[in-house]
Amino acid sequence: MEGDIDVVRLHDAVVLSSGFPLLSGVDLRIGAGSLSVVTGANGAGKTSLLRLLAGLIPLTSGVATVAGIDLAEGDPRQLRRRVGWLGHEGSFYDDLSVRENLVFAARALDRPTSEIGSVVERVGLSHRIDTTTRQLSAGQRRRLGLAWLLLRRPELWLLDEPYASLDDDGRTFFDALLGDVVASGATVVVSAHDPLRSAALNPRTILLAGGRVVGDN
């Protein structure tokens, strides 16, 4: 359920870059404790909008507010400390292993590092802990992404198609992992093409065009 709280607060929200709009106004709230999918074409706005949640890419105008912290004026890094982006393209170290990887990432955030054994065994990598991060397969690497943040637990997580590189399997425990990550009454924003395959998740669906909302149900 969606709480009082909104995490998400859009108004005319519009981003360009070399002068082509990204994003053309968005309206939008997210409450706290909500799951929500936002779908559309490619080129509909789906990643930028993501992005610009996360803080990765400016806002040009309008009004745009994350976790409280106000995208054009507030300071970055409060909110990368509130928002977990997991995008195509991990940020982890090739040459290090999923452990020192986590170890690392933890440090930096000040973070515990005690609890990475029970984050890399939730997301099945514990066979894999050792193994440096090239190694890994492409859905593996995005196991590790989910480990990060697991391990921070952000009050916002973004998520860019992930469902990508992952197999059967791998959907099904992601879908149960976002129950899980709801249920703990974090606020979860998934980019993607198709309906999560879990219809029990039952997330609220924001479909995008030409960098607007064209559809909320």
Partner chain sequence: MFRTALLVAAKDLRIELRSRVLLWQVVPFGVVALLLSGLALGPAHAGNSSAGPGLFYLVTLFVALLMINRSQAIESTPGTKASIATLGLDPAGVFLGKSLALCVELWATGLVLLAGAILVLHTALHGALVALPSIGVTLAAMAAAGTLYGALTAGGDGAATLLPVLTLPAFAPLLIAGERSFSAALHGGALWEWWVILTVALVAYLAVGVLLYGVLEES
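To test you: the structure above is the form predicted alone. What is the structure of the form predicted in complex with its partner chain?
There are no partners or other molecules in what follows, just the one chain.
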């Protein structure tokens, strides 16, 4: 299944928000099991592109299919079940602890809650597992986000500037994680200002400017 089927297929995709074109006509295909880095200047539309792919903002015009679901007509809920999203902002319920947040996610997804301990261990949050999310530091929130995704193991990973506020350790862990994920057949799209650190990953780089794709290799 890997490589030959497109997980993302955009043709002239336009997204408007209060009259402003966040995306101004994107043409893009991303194959299953690939790793892509979306890059571009501030305001180029990286976050908007990822949000579109996650089904978090509506398509205004053009054609867009993600994981086989048509964004214009399909059920956004079905799409969302299959993508994982890690955004700029802290996510999750601020008043619940790390553990409680993950238990909620596991229950919602019918996953065994027994995995939680090991996932938290992996992202290095064991010592803060009973801290409410509100009290976590910026990097710890990011790590909780990764734990959430590890629990879900989605088909398509959409990560918005995952490096930001991760420390050195965290980045090394993250690179290893990306390798695992891609090896397991999932598709990853990352937005970043820095190139990925591990050259072994050898990602495709998509350059955005003015809400369009202007470079691709």
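Think of the rigid core as the biggest set of C-alphas that the two forms share within 1.5 Å after superposition. Quick caveat, the model's predicted, so the values are computed rather than measured. Residue numbers count along the first chain shown, from 1.
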Q | Per-residue C-alpha change between these two forms, residue 138, threshold 2 Å, rigid core fit | A | no
Q. Relative to the superposed rigid core, does the CA atom of residue 82 travel 2 Å or more between these two forms?
A. no
